[in-house]
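Here's a solo chain for you in structure tokens, the form predicted alone.
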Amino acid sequence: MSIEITETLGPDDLTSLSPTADAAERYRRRVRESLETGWRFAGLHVSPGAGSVRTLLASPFGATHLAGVALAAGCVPSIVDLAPAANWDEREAHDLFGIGFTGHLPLRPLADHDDRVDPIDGAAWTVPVTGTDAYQVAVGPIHAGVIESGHFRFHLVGDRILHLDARLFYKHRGLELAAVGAQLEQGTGYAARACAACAVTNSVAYAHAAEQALGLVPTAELARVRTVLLELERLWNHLNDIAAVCAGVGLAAGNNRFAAFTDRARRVNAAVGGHRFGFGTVRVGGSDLGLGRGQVAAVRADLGELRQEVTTSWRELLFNASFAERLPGVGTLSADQARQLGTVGPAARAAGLAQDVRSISPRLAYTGFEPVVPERALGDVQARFEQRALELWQTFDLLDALLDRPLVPAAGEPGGSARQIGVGRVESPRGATSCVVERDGSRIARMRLRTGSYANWPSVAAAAPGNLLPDFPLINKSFELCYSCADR
């Protein structure tokens, strides 16, 4: 069913700005009652000039606003007991800009690095825990993988896991204060190189915020084109995630059988847009890309034989009994977990929460879309594995309709009044990507960018106490997050 977005966002829709214990309750009024009304938080940013910070809210039917505060006395309320979603985002600002959250206590160092580890210093970045026969492994920041860096720090008893502290951010690059200045059309260079994985979800965010705020709508013809290139990027993350379970299990013939189907799907990829990973096809404004009908002839020609192959591996893995039996009730994220965490994607709806940012999606060419749950949606590691599988036959059932012609330049039209903020938000292979961008002139005032696997991480340190440290790889292969979405 097609839905009739109202996007609520505007100037006149940020909450009160004015330094006062007015307007910090009116904040915290307008985020609690947002949330008690079906609202979802989708990130917090600082705006420019660190004057004040800005709270995004999307309702469950794709429209987005703003709920801002000014900084009084280099602080506002925080609303992590609202919203625990936002602990990331709060622990980020302060780091970042040296802005104070009131109550939230303690507020533990993110994305600066001090390493106190005492459990009886309050600003430490892990969580104390205490108790007969508890101690810590630490694993990290430097990994026997070709991975990014992140450090995990384990408190355990024996082998069963107490609790998890999860540190990334070691390489942040600043790739949205180094946006600052930039024109508007030069914004998804910076966005797409926050991570390869989800480079083309990156620059379509960025490109719906960007053109939101120039007032522009894409025509039918780029929305199409766009789905295409998110499909296209979705087919080869879950390929590769369906790999990075098997890795974890330690079953090389279905790792590189899948390591197989996934270079596959990027050689598709490099069919259509002329790279791998999708860098240069996301343009602010239109699309370049054009593919003859012999051209899109041969990519869906590769697509089906792809599904056949895929397919046939999946039944293999099925009946593998000693591969099935390590999946279930391993790494439990349970619906009420994610649903109080912001989980979003994959993760999520293995959990039974049944959102797709895809389903309300009127910028792209998702219509009658409905989003899919596995009959077993209990949050585990198989849940999240059997996930993958679903969406890959909506992704290859999706790419054989929009490539139904040939692909040609497209570009956006006006669509409405231009204003100082758009927000662009797309589902990633990892969950809902939100992008704020806020502009003076022609010219990126604040770029905001927030990823499914910025928003996820917490839930992987969510999922592992109870279980034993041995399986810890495995559940954080089941979710299969970025790092570099952290050290953007």
Second form
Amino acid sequence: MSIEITETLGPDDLTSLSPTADAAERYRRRVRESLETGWRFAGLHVSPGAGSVRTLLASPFGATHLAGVALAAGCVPSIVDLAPAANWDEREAHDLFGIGFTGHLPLRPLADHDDRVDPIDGAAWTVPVTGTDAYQVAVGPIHAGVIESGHFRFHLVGDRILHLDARLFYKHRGLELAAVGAQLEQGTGYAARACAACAVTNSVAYAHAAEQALGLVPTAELARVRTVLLELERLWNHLNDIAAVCAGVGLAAGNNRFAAFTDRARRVNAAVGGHRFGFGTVRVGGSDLGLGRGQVAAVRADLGELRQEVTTSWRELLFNASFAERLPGVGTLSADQARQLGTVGPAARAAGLAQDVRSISPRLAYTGFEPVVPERALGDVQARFEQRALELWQTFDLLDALLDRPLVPAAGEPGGSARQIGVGRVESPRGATSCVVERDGSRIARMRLRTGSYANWPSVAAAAPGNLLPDFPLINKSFELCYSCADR
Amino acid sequence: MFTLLRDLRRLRRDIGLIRPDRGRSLAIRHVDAGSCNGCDHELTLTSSPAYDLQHLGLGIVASPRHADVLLVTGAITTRMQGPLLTAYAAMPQPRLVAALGDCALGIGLLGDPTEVVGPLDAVLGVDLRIPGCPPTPDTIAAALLTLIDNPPAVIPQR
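Switching conditions: you have the form predicted alone, so give me the form predicted in complex with its partner chain.
The next block holds the full complex; its first chain is the one shown before.
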């Protein structure tokens, strides 16, 4: 099948935004019509000056479109009835910018931890659960292991989970607000520091957005260098995530083996980019990375050896019956739920949705890439676990092909017209990550990073009910989402 | 399973970690007060075969009640300041506080002033500083071992 990959930013009503009832209806109609023709909600942000809200829509073939609407009396119409995936985005915009979303009821606090109950709709951050024997278990923000900070509120009867609310933003550092006014080139620093585990993805998404706004496209060599860095990031993350599932069921041998692989993959990252997490490897408009013939050959050989060892250990995990039997039927997220919630990445693919931004990334070197889904795509812990391995083999293949010659410094070149807004979409180890940058000359007027983790947290909450509370760590680790790139 | 265990045994032998007989140990409680997850990821690896802190007497414990050291990663966000101080208050005395990574030390800190309280020493006295963005697992391991090998002469009572 040959599909044409398009990369257009649709004409937003940037200049004609006026707070009329007609404009509000037009905004909702545009969102509805896009969703009805297969486009997906990909993020929502508040424009510079907080006078309007813009919704990012992405087509299955790579095009993006921004639908904007101006505030009227501090409110815009909610689209959460059309796109449930917009739930967190609207709540965040309300808590951080004070914007009302007409029709989003109850508009529960997300980033706001003040525990003030809104006098108008009386929404608390967690839902009330009543009934015979129902009780709550509060976990976090500090967890028992080396785990990021976040709070989970379980509603249970006995050990059975009835409902889960995740309360994040404990780690909210206001990175996007702090970036306002900085030079466009400095934005990669903020994007990378949002999350070490997705630092390369976030920086590349930001760089793509900034470059689109500046009217630049990467050369083939720049695309190749960035793709190498992205796949090296995926490599250590997927190894880490396999270790995490082993830890989730208490299989110390598997956890230790894959933790050692994770360490080794991070050393490869350091050998290529000079940093174990790829900090400082991505810059707007080019790449300074150089790796000679000998170094590239050594990295490639190291990856070949790692692949063999990982393959052997992976088989060992599959043949460990007491381990394997802990995974099926736990934490199931159905394909319908995934579609409804806008789930992305390995979690969506494990539920059978064959979507991957890598197959529609003209700015990167993924020509001919096709998403992979497991044979048994049931959306449970087992499927998500197997999905990581399937993607590991893809990543090893990609890296082997991409590292067939030295890496040399590369630059972007003029392409497309410069504009006020740019959008970047990149597949992180956790799924589609969108970055929107609005600029004011050479400075950042607004940046918003909507990461795969941010998109998928509601899916974790949806996969929990019906399971036993002691299985939650396993369910959570099978998604292995970052708190830091959700909180920013 | 046999292969996994055999590989791990070989891995440990090849790495050749030296295990001096210190006869002492420290229990560590980690709190992420607003990190990018980099320091936390590297700290996790200090328990992996190449570093193996447990064999050196350093263990991560589940509760501050069991801890000698409070090990803090990240800038201190306004939302984590309270939980951090609660964890500190729950620790038995004597107790030590360690700042892990540049953010906790206030080096190159990014964030909005309304959301970030500051580095760790803005809220707690710091006994051990481990710089790096993030520090590598061996840097973390070496720094933590100094607490066992050269403990502060007078452990502050706070």
